[in-house]
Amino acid sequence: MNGPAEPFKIKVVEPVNLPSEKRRKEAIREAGFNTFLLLSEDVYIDLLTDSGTSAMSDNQWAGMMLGDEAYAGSKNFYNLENAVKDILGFKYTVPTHQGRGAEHLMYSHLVKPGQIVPRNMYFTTSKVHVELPGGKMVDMIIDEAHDPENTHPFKGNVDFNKLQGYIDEYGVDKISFVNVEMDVNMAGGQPVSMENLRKLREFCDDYKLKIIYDATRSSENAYFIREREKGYENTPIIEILREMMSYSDGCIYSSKKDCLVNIGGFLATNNEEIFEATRSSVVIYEGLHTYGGMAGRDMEAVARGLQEGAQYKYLKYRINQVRYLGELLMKAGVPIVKPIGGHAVFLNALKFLPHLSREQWPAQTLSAAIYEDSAVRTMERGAVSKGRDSQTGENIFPALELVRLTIPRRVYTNTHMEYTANSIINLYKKRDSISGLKMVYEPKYLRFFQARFEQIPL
């Protein structure tokens, strides 16, 4: 089996190092077993995320040095500003640091106490922001997204009688809006049909209700659409963007995924009211409407990095990459979520270490055993992620309980991903010997980036 060629060259290296045996048993030990507190340094390939961590172009390093660095009227919003209405068809846009900045101008203008948001499954930080002004996030996706085993193509598909549920459970005006997200992350990277989207506009507007991406991952979810789909098997890539976008009232966007860049975000509408409030609380909160948070040379590599990530020839490498690991482990009989996503494998912990109570933290357990196995660091999407109750204040165990190998975008060679199984499968030999883990720290909100463990004697 071999891996897909890289369809690019590289100019520069940055040098690793492999931590002793010794060493990665204190690291790991000194972070409380929480990959997110390993130092940097003290990690070889980092699957912790995708987030910020891409290799950037030598065209989107040029135009970091065309930097327009003024406070007001930087020439390097418009042209960011103008790859967004290129790419993915939005006439307004507001940019941001990051994600999450979006997220919260864009969730805090739309959601009101008492509220709820249906989505195709939560994602942390927009779980937080919808629950923040008073809102809470319900669950719509397709029953096949809980089943790692369901090879269902677009696992991240809207279900209409959950959706027509909850409308009738609670009541049209008690639907802030509903929230739709590209490649589905907590569902291993699963994406979302055309045919699901136009079904989903007709849906809403019987209800006049508005539909928000999480365009984060849009440029991924256009290829499984083109790969996938009847009917999209030549089209563009940005003309399936334009055809996905064009089913919303607008989105949110985290730069630092499929913009190919370290920092930077924004959300964009064509919907002028919505751009009207969340222009006038960038100011308070971010920044002026015309850097939101960003340098000028950050929007500048944004808007060059949009264009690049939404180029097939480039796509196509990035998601067999991300195969090409998936199907080294299946081939071992290693446990994954199938299909194999856009930006990550991701390991069915309940699987891999069935003797581990959820008590124990099957995924939090064996993404630090794998560090301490190979100085690979992962991360925990299950039980930890998803937090408590926020009425009970009970843990919740989702049906999902995951350990995500997450790619960064042009960083890590073919070689790097046949270590990274070679690994994990040698782990799997052995999985009954890793001992479960106790959680001795948990932080307010989003307890997986802070929390500390210690284990539990097998």
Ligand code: F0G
Second form
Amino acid sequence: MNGPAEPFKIKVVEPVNLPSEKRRKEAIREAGFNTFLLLSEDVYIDLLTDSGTSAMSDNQWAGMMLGDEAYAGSKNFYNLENAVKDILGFKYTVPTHQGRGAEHLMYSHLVKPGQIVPRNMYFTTSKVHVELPGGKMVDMIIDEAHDPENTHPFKGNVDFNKLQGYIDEYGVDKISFVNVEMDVNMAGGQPVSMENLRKLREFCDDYKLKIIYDATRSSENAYFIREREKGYENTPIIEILREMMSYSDGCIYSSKKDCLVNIGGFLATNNEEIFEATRSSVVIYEGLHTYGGMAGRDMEAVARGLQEGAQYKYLKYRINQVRYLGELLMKAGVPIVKPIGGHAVFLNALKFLPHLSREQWPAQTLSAAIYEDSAVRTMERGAVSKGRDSQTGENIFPALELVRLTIPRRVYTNTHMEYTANSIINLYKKRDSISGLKMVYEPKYLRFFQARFEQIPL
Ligand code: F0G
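Since the one above is the form predicted on its own, can you give the form predicted in complex with the ligand too?
Next comes the full complex, this chain leading.
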């Protein structure tokens, strides 16, 4: 491994068990071949998500004991507000129980029926929270992002021709706001460059359009800016973050990723009108504006985690662990998305299982096969996640049909990475024997969470 050794030592451990081959076969069938429906105790290494799965530090656990559980005016809220001011540079913070709570408040305030929200690339919950008030989310990421082999250093960048195209097609009044996700999840954990963010601000100023970030993985994005963008080689991560945020009108944030906590979220802004509106609606959906669905102790852990997660030394270890897993797979010829992303390694299911049609859900199939082989739990990120067109009701088959191996922060060792890589490499060798799936149950919203499948004989 090229990166540094872990900048921490382990104080508490949690036992994990490898279920037998027989149990793995049963468990994935009981779960309808959907890894979301597996029992956690049937999982050996859980790479389903990096969301809410971090190991907290002793400093965060100490903070938990200082929870001020007052209904109103908890001091932990003010610690959170100050951390957001220091690290992201936003004056106003509205706490929520997690990221989608913030999306709900922000997007239901900004989106009017019939409006369009251009975003570098959709995320599942973001798309739904734009659609519920009657809007439509459209992608405007650079074409390179749709090609798993392309090694562009900032595949999360906005394509200004696409944004201009939406303005020309719909008219500027129909654009609700412009949405940019940091370290784009569905593109493979790919960052946006500072230059792109700066230019987007100038572009949107010309049209008086607001820019709202999904800043969920902004610290990991900032690490890539420092690593890859000229002029930032020695800039502290917090300075990079503040500059990134300065080009927006506010953000939503799922604290469950870069803040190294198990639950929490917020929205933050310097815009008084957005703040007034969301501070008013938070009390209906989440809780009072000084807790928003979080316990005092959870807000303290977020405040401390936002700081810790923005430290260069930590981020270097984090990004390099993900890279270690990716490189093991790449060296063995397993098709993955390049460059290796910030929070996860993504397998290219279309290349892994070329004998399956899109209707046989290759990424869902591969994710289930990995579980059956090794009890490593991964997630489909392809057509099942993308869902149907909200107007025509047809399935959408995105260019990227991926399986995500998402690495929880500070949780697994490099030996766990090696076990995972070995199992996937073995599976790749016998890939021709893997048969596809058909969907037999489809829920109305965010179908990937609860859909069920059956195996189609080869
Ligand atoms: N935005 C992004 C970019 C996300 O990745 C997520 C969650 C959310 C918003 C919603 O936040 O879960 O706290 O309500 N992503 C998780 C994942 C679920 O596994 O990628 P939440």
